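Have a look below at one chain only, the form predicted alone, in structure tokens format.
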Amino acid sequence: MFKNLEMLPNFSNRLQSMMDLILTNILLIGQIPAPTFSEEKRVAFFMERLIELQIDECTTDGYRNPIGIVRGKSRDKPPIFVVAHMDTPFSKDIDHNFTVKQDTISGTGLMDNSLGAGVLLSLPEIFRLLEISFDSDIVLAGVIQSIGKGNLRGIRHLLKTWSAPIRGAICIESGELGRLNYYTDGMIRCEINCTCKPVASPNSKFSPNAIVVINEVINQIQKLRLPLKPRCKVIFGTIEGGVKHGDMALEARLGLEIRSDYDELAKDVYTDIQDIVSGIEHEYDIKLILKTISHVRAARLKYNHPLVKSAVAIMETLGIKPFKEPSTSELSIFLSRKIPALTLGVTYGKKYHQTISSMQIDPMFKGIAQIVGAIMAIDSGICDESPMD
């Protein structure tokens, strides 16, 4: 286990006086619109404000996710890898300017994931300030396309053409500070599309209402028996459908996750809605849809692995209270690859997913107290002898 813990608090003390720098990163990052595929001009900033803070190597892959690269002490050592996500679930319409307060700031995308994209930016810096050096070459990389249809594209390409063995990683989330994920479920990611004729074929009972069939499917999917243990659930996440309030809405999609912590139960839940779909498809004469848009696969290090052991040390030696979840996120292409990785969150915050999510200021400093800590917990060598089962 990471034995210089004594260092971190220390650290986070430290940390505060570079506040004008961090969030002049977060704001300046923040407050450009990233939507998922059109990350573009987020992508540039990224690269040009690693550049000014003289960092050692800057480049991008051959999927155009921005990578920076500290070099280490020792060209024997595999890097270890920092990733953050650069794109936000917000269109380019949306005002992304940021408020800030004495203790606060808010705006769109800062919860999700400008806060982690702008404390990457910050490491170089982070490192001088705490005069730190590694033996392993540090990588930053701000992943593009990772949400929703992005499908984790952007860290699925990056891992799959990097060649080289990787010692370890640590994945930057803006919030929540404690969260600790070491461990994904097995998740696929579906859209139903229902379309309804504009008038009800002779052969049907059935009116053209095309909220009424999808409230069917959620009706039929709830009466699904899924079992504890393994553990599984089906999240319906979102929902919309109709123009207006008098007319028989003729559209309608809804939103759903099938997560389990073992995969076989996941694809056999995908079938049984499938065989659902095609049941109310045809009994309602309309054209119903059942698409997968992105899917995981579950995978974990085990507790007792000395980096999530560490993580938990180095979490309460600076004063923050872990809690375990699984995650969906970069993570998961990580483990699938039997990289030891973890997930961590910058600071506490607020409505996560709304233009209006906030974040607080001062514990974020204990936020990245703790990713420095564990990047040096993995390049003391954590990880070296206790690789994935």
The other form holds:
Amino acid sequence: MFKNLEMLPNFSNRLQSMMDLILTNILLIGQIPAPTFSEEKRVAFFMERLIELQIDECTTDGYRNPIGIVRGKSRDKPPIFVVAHMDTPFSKDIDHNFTVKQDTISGTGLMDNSLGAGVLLSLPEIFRLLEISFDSDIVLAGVIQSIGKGNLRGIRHLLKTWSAPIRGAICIESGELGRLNYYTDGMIRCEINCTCKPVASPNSKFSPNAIVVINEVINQIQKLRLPLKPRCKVIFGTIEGGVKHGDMALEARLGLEIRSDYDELAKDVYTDIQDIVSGIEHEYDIKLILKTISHVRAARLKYNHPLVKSAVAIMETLGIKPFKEPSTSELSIFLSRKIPALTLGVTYGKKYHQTISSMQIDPMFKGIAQIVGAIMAIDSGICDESPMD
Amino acid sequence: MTAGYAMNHPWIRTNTFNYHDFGDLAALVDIKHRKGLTISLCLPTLNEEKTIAKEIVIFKSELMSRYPLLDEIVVIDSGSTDKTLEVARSYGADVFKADDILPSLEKYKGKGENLWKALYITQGDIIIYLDADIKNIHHRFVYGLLGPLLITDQIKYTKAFYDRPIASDTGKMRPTGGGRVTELVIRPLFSLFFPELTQIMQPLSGEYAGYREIFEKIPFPIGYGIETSMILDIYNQWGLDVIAQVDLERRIHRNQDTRALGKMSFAILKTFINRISAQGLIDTKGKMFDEMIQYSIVKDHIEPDIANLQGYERPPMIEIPEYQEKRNIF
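Output the structure of the form predicted together with its partner chain; the preceding block shows the form predicted alone.
Then the entire complex follows, led off by the chain already shown.
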């Protein structure tokens, strides 16, 4: 397990002297809109900024994920990856400018994941200030096309094309401070699209209304009996349809996720939903299509894995109370490739997915110290002794 | 009479820059040191708690810690009732209430008053004035304006221009809509009397920088007329060639309603007319009023809304005895 815990509270204090630079990075990157599939400007800024901050190497991979490398002392040790996704769930025409107050910052996309990206960008300077060097190269990757329909494409591509071994990885998310993600649920993200013909077919049971059809789909999914163990749940996340209050909706769309800690169960539920969709399509004489957007397999580190144990110790040393929960982020791709990895949150926040999302400034320094501690732990060799499986 | 000669004037080609031209901040710092200059940034405020901290944080990080271009950041406040002063102080700016500066003088409220008093408070050879309500603030706003002042010996005053999208209350961005007073008031006036000045893209932009030796020798209207007077007075005393304009690409600002713009236009017109009158270009025969009269419909009748805009101007700072004493001017 990681031994040098005693230096971490001091890191947290020293990081406060870097507040201006860290906040500046968060503000400058966060002010650039980066909806999934349109992250180019944010990527360009990330690269320019890394160069400005005199990182050892800066490049993009074939998928345009921006990557900076802080060179390590050893040529033999595999690299450690630190990643944060660059995309946010907000369109370009939303005001992305942040408001800074005495203790908080607020604005669109801040908590998913502009804060994380800004902290990633600050790491080279943070390492310099804390006078830390590593044996491994530290690969700082701002991955694109991560959330929603992005389906983690950026990180998938990056790891697929990275042929050399990877020692371990830390995924940075804006919040919540204390999150300790070391396992991922199996997840199938899908969309159900309903299209009705403008004129009712003589054989149809009702006048066609896509919203009513989608409602029926929801009702039938809710009737499914899902076990408590293994865990499984269906999350209805998005819904849209129709044009005007007084017109029958001819199109509607439902977005949902099936999550389970047992992959086969998620697949079974998906099959059940497929049957529901087919049945309703036949019954209502409309077009109803179930489409898979993303599929992530369940994977985990054991709770007694040295990386998890070290992370818990790091958090406790810094006075952070860890809480565990599954994640469906970049973590799942690392774990599925047998690379020990964690997702950590930087600070406390509110209203994560609203345009007024906000973060607390002061706890951020502990959050960053925790990330630095976790990187140091991996560099000390804890994952070399206990690789996954 | 045609203004054709203005169109052929090379100023717009030789004295128009883009902030990209000055992205090498280390080089700017080097020139600053070589010339032995000090630089002050002044942020005039009135209830800017939402934007002031962001400006201070970014400028301190990028232009003080990383590249020591700025020697001081000074906030001069007109009497904010929100947390502007508290927030600005907590992020490390030097904060002053305008009323506390040169307290023996009569007190006025207005942006121009703050800028004028900044001349007394600040130390720099170059002073940069930025509005404190810029939502998309970036350090280019400062280094862009500084660039021409540092790399040339001739340019003494720089003025910003940019796209002006407007942030609406819903958080959505509208791409156009700014610059109405420029296009409806100032540009027609410049075209009528000083066609050369039409080459200045946004004469009313609130971001400009210049040498103290210029600013201290011109009067400052206390209110909205400050940008207009500054251009006219500098043009009149030193000519167009000491002025440059810099493209800062994009500035997001709060939209103002038409009535507020009406008052702004009144002050600008008054400043302008006073100056052309003093130059003998027109004769108002002393018949100008100080009240801007607008009308509102209240219930079922029309009521006048009268604003007294006297257009008081502070004299050149160099004429103020306290200033002379502070800066050892005899």
